[in-house]
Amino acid sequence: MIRAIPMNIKKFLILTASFFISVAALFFFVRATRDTVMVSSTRFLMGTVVEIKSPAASVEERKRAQDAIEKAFKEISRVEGVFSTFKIDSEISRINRETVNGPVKTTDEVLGLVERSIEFNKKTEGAFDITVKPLVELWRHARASQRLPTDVELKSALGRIGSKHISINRADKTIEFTIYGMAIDLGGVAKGYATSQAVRVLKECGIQNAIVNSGGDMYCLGMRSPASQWRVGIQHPRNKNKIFAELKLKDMAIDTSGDYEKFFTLEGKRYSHIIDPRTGYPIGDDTVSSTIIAKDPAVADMMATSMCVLGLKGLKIVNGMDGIDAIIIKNNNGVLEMLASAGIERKYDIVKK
């Protein structure tokens, strides 16, 4: 005979069962959190250290993340093979060699990135210019020889610069330089583009959360964990072991450029690796660092360099652009000061150190 269970005993059993279910669920959550690991890998590509990380909880997720990261690295390597000026067999090196003979046929990918670079040359009032290669080589030689360029050398280099002298024929898929001795260098956008391509590959492989860091060109995909966004630090321009500020980001690119990354001293004066293509000279130490936050890593890459050249004027330009925000660190008589584009502190959680 089956007896009815008294109501008070029923309540006790239900509460007891609920308690153990809750404890089991909590145990599972804690274990899942504990078992989540950061799958990461590092390569030396595009002249810098590239790191890709993705959180994964299960063995299956870890395997998927490892495979996806490997494919992302292969894509970055492919992009480097196309756009590097240091590889003699790259598409850009071929274009620079063969344009002396007239229009050079190339790919949609190259034409597309060159066209975007020309667009941002106009938006930045000439501060970003992929034809700056003659000046880059001139100042590279100055550093090696420990001799400043002469006025004649600077004038000659400046005479071979200007994005307006790049002619593109979309129908024939050709590119041509209208001034003899010109050359292009997409180093100011290629890393950002490579980062965006790597993120595309990760997404195609089913990765929803990851961070790609191509030597400072970064994209924060999704979340670091279910409860926290990716945290990105802005390096102190004068102390590499210190963070100047920290931001929390999700599904955004961030790029920082500054005069502290590569510089040399000549005749007692400090010269940055960032050159103003309008004057022919390296930038001064007025703006020591610029950080750009944007949806597109290529845009962040182009604008970060431009902001170092433009300084405060660059903030005005950024304020007129959709979906782009900026932070610059100014040198105010030896005191570093952080300035930002309109509304950036409203959009992002910025922790000043």
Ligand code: AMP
Contents of the next structure:
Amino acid sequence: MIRAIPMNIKKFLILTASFFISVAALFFFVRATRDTVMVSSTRFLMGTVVEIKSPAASVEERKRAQDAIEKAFKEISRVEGVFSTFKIDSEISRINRETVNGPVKTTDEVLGLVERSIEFNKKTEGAFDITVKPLVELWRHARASQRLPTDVELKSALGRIGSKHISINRADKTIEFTIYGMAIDLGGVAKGYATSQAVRVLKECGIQNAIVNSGGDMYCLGMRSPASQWRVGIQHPRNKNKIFAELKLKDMAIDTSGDYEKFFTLEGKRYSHIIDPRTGYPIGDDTVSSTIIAKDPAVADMMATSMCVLGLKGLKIVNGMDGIDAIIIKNNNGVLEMLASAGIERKYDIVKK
Ligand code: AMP
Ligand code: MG
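Complement to the form predicted alone: the form predicted in complex with the named molecule:
Expanding to the full complex; the earlier chain stays at the top.
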């Protein structure tokens, strides 16, 4: 039976309940304003999971971090819309279609990243090459059809490779390919560039501490907490549930490329998504993974891809460059061996797991 509660008891109960709710709300507010929480959000962008985290010590900081993270995701999505070759309406896809008719007018942003990629092609003695697209397509087709490319197909694709055949006119803001059938693919730098743009947006929103992780292309902005830097783990290349080594970073980018990330198997052999533009073949399993630490995430991205092609020679190139370091994991007849550039031990505290 349901009984009506007399008015005075009802009033008492309401007052008591309101009191406890107010105390709870106040307690929550004090906790929320005093304790630092990690504001974190993930999005599926650029064919990978992008995660952005930022510590916030108050309700206002939390709101600011949430808004900034939203804006950073929007920027990554914009960059993807410009540089993706998987999107037929991207600026790069348009360039690849229209260059058959001569020079194509484009933006300063595209010209800038293409120029930086060409510069990197020279630095890496041809290992990094955005004109690798005909080979990328050939090997994607091999994967889909489960048939290795023929010598004729390989020769035809190799004949359309070479950054020196990209011609840029800065005054007219145009790009042109001097060999028929060439195409560009900025997949080896776009994620790093998008990460750097996301960091720029976060900083513009007043965020001083954050981590942007674009599927392995990372930037550690500021600190994780006033007492500790961001801790980053290098994935074990043969066991994705294991960390190979760990290090602490502040205001640095870190990026890992490896043969384990994206590959396919054909006739019992592994074929990586990274291609040696000089031979036309996907990289072998000599360099299992390469991790680059640099100020600029775009540089880290380009160098990580290049190192997989170059192996030990890449370490030599990195040692001759300023502000960039590398850790490579080599496959020594089945035994994984870690090698590092000269600056690694001096500048970073690496804990091998
Ligand atoms: P990443 O995962 O950063 O190592 O980049 C790999 C992607 O870059 C591939 O999926 C290709 O789109 C492209 N790529 C493959 N090989 C090369 C290369 N040698 N130089 C530049 N880009 C490459
Ligand atoms: Mg890369």
